[in-house]
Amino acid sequence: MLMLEKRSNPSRGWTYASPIVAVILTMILGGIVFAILGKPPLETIRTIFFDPLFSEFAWFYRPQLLIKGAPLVLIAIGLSFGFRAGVWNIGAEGQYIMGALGAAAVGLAFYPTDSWIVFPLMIIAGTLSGILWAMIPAVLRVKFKTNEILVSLMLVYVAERFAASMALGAMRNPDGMGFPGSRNLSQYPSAANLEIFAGSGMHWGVVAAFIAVIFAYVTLSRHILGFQVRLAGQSPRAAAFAGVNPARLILICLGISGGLAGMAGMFEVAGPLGQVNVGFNVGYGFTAIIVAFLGRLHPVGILLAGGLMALTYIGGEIAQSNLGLPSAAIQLLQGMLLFILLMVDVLANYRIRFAAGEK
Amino acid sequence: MSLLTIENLTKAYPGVVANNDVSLEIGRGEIHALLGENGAGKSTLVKAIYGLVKPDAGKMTLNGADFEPANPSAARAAGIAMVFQHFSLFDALTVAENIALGLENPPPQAQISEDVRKVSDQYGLPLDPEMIVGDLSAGERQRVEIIRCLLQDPKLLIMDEPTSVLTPQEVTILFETLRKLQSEGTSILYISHKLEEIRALCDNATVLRLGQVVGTCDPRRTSARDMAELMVGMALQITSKSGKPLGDVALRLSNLTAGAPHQFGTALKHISLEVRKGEVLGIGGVAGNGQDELVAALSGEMKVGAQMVVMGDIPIGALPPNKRRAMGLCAAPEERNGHAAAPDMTLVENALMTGATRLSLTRNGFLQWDKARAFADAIIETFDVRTPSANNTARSLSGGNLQKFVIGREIMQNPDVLVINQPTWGVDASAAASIRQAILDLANNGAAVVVISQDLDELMEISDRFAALNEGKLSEPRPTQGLTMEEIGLMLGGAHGMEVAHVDA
């Protein structure tokens, strides 16, 4: 019989080779699943996670995956926090959404203001605007001990009716012969989130996402409130002995988590993206939870799975356009990965054991 | 002929060596103490004989058949019966319908309430079948397993040290129930550490120690101190008191009133006290009396009125738990696991748990990782804690091991208050020894100490005076010198209301 066997020290060795194991899972079940669908199983892997990387129009794809990348880490580095200390932020999308509206009402107020203190306005207006949002269920979780998991997914749905009333109304471009949609910022200097190098991908947003990776690495291993985040995640009595204060606590975590979030929608309307429109978000909140997880929430891990996340983004782009692949099927490999992962995971924290005869 | 024969048994787990060709006779109606150290390999053994651990080597006999219990059930329809030191009862069933639960083939539950009530009265365990568990006192919830084994009509009880969360008086009923069931020939496997027990109940003793039997005994003509020094293995260190006149009044605690934390906690009602420096203050009592909130309202996770807790002529009921370890009040929680230490963190981060504050591990928020390894191998060297390393997680440490190095942890930061809920659970007798030499030590250098603990012996041991905490009440504290078991019964409550066995043996 197979048992698990709770090791008494996780396995270091595991930890690290787990992700990979769990990667390397994910593409034979999804080749096997590939060709259920009757697409060439080895072809459709080899494009979804090298073409992007070394193909001969790679030079095309490697900026889309820092454009892709760095609002996945930005936003899972922030829910790291809050999935280690216990407090369940699903709701990134919401704030993701909120600060790219935030941002955008600043930079369409200052519009044509040619100004270099606009920019940076709307920085801080975006990442106000998703703490803002993430307070919403904070302050009802400290308060009336509401779920904070269920109050900040709804958050992300009343996110979206708002920002489509913004498209349709208040922040319409008015030069826009009425179409749906604010102007586009990413066409006005002042507010634009320019490439730092031409043709990179290298935007300010790539910036604030390594700067957040480095933060969260020091914050987590050397600072106090790190140890804090980790002790009330995994034992909440011992985190009360040791003076940690739950509820501060709650708004500190859904606080970087909401701020972060917001932050990474102001890069976006300010870049890639350039306006507000009805359904503008590419779902870049929730697929972060995955990415967060994958990362083992460990900021540098966080980085690598990112950079794995939009390779499949784009690598699934490819194999649909190339070879008619469904773009269900990659959001089925998504899914796989996370749920692969965590399978594999057990075998950091357990020993499997062949026992025989004993019940 | 002996009831059970146990033949050189060997169980090996992976590192060690469990039970090292151990052997071991029960004769009928024997009352028969197994006694050692955690660790020693007493569960293992009785584990084996549970059905529950299949030995590698050795034979056991029962009643001159061979005896190889596959798994608990095959070990009961032999006639084996234990009861666990850890109830297996559900909270909100009640006593009828728990005992049902742990019969194979249970009857209908009128017949059960009755059958209860037949052997209840039969061998003097006063307990009425329809009340509901979640109500019962400790030493009432024993009894409904002692019944539940009863009404399979064991051959042999085991017992795994039954007597630690009982009261004087409801001992004393225990013992006249095993003695009756004796009487009529039924076999008991008694396991303990209280070597005073031992000698009043049992009629032989054998002596395990890492595994293997180094001795057997009549306790009834051996000292518990041989019994102790062959059970440790080495002559044992005595604490002793400085007997140094008291300080003034380092803790005071006014009318100390809160509500229970939770729903199956005990509301705190009207406690006074004051300790003074250099005083050892013993409060005992049977577990779920209230220990665990009074803990939490002196080390700040729980927070009252300011004035209801004073540390000198500070009011500190209202402030968080940093602020009074800044202040020089120190705590130690009795559950280790997931409390006092946390289970998957490494010694170094348990160590900076709660060193943080005083010890300065921390400069602008930022932590000092070197200072905080060196207090935790400071505290792993000086209070013998085995364990590799200090990056070793808490939970790859034995029970009394982390215990070490919790109590370690509060005593070196050098309070000048500390309060310990149960200092020695589940340590072995001679680092129990040093742990409480500690206490006094810590004492005799002018701190205050609160022992919180369920174990007199070792209150009458370290503590100046004594008070009992009963339903959240605390008793007015005497001296212990010259206070009698009787009188301290009396203060913990008498038998929570029940008569003593009307045995008519």
Contents of the next structure:
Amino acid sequence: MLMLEKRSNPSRGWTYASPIVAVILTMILGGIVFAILGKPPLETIRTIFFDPLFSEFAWFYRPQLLIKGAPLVLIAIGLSFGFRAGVWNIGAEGQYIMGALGAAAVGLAFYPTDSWIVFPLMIIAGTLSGILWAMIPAVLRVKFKTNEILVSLMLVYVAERFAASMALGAMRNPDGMGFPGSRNLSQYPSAANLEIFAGSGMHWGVVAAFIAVIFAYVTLSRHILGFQVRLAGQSPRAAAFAGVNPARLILICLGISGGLAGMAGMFEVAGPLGQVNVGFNVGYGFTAIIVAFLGRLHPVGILLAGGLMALTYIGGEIAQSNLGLPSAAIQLLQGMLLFILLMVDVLANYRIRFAAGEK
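Follow the form predicted in complex with the partner chain with the form predicted on its own, if you could.
Keep in mind that what follows is only the chain, not its partners or any molecules around it.
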């Protein structure tokens, strides 16, 4: 009979090996799912995970890794602060949307002014919009002990409806012949988040993502805030004895995650997305949760995990085009990765042993 026996200390080997094992198992189980859907499993897995890097068109797809990965890394870095402290922000998608709307509002308000100040103002507006949206669950948690998981998640749907109303109303392009959607900000030089080096995929959002990784690494490993975050997550009672203010920590963690999610929304609406439209969000806020856990809530791990998830986005688009794979199958693959990772993570704290059955 198989039994789980709790380890005296978490296995360091399994802690680092479990993401790799989870990815391999996801490929295997994903191949089975693709076969059930009538798609060649090996070819589909190759298309998703290898073609963007090694096919004859890799020169075209590789810059897309930076474009797709930057918002995932930005949002996941913010989420990692809260998750480490036991503050569960599941509504980063809503904060991403509100950041995009706040930034777009500033950019459109200045249209067609040609000034260098517009883009920095959009960054500030996007970041503040994300922070303010994150403060709703934060304040409700601090003042009324509400569950930040439910509040932040429900606010995603509020943000989606608000974005749709803006695309159909106040932000609709007056020259768009009545079609929903704002002006294309990527064609407005003062508000456009253009590539720094043409054809590289490197825009200011990518730079911000790398800065966020460095900031998070230094803060979590060298700063008193990082110590408080780790202590609150590992032992709330010890944190209380150490003088950590839980209310303040909740506000800070949700503020950081909301601000980085809003910043990600700003860089997207000013660049790759270009405009506010009905349903312009693509689920980065939810996918970033997978990125955060796949990266072990560590900044460098999140950077690598963001690249992997960006790979599934790009490879998924190729598979949809070349193999007719439904987009829902890619979302299923990403969800499977999170659940398999959580399953494999059990082995970091428990070991499997065989025991004789009772007679």
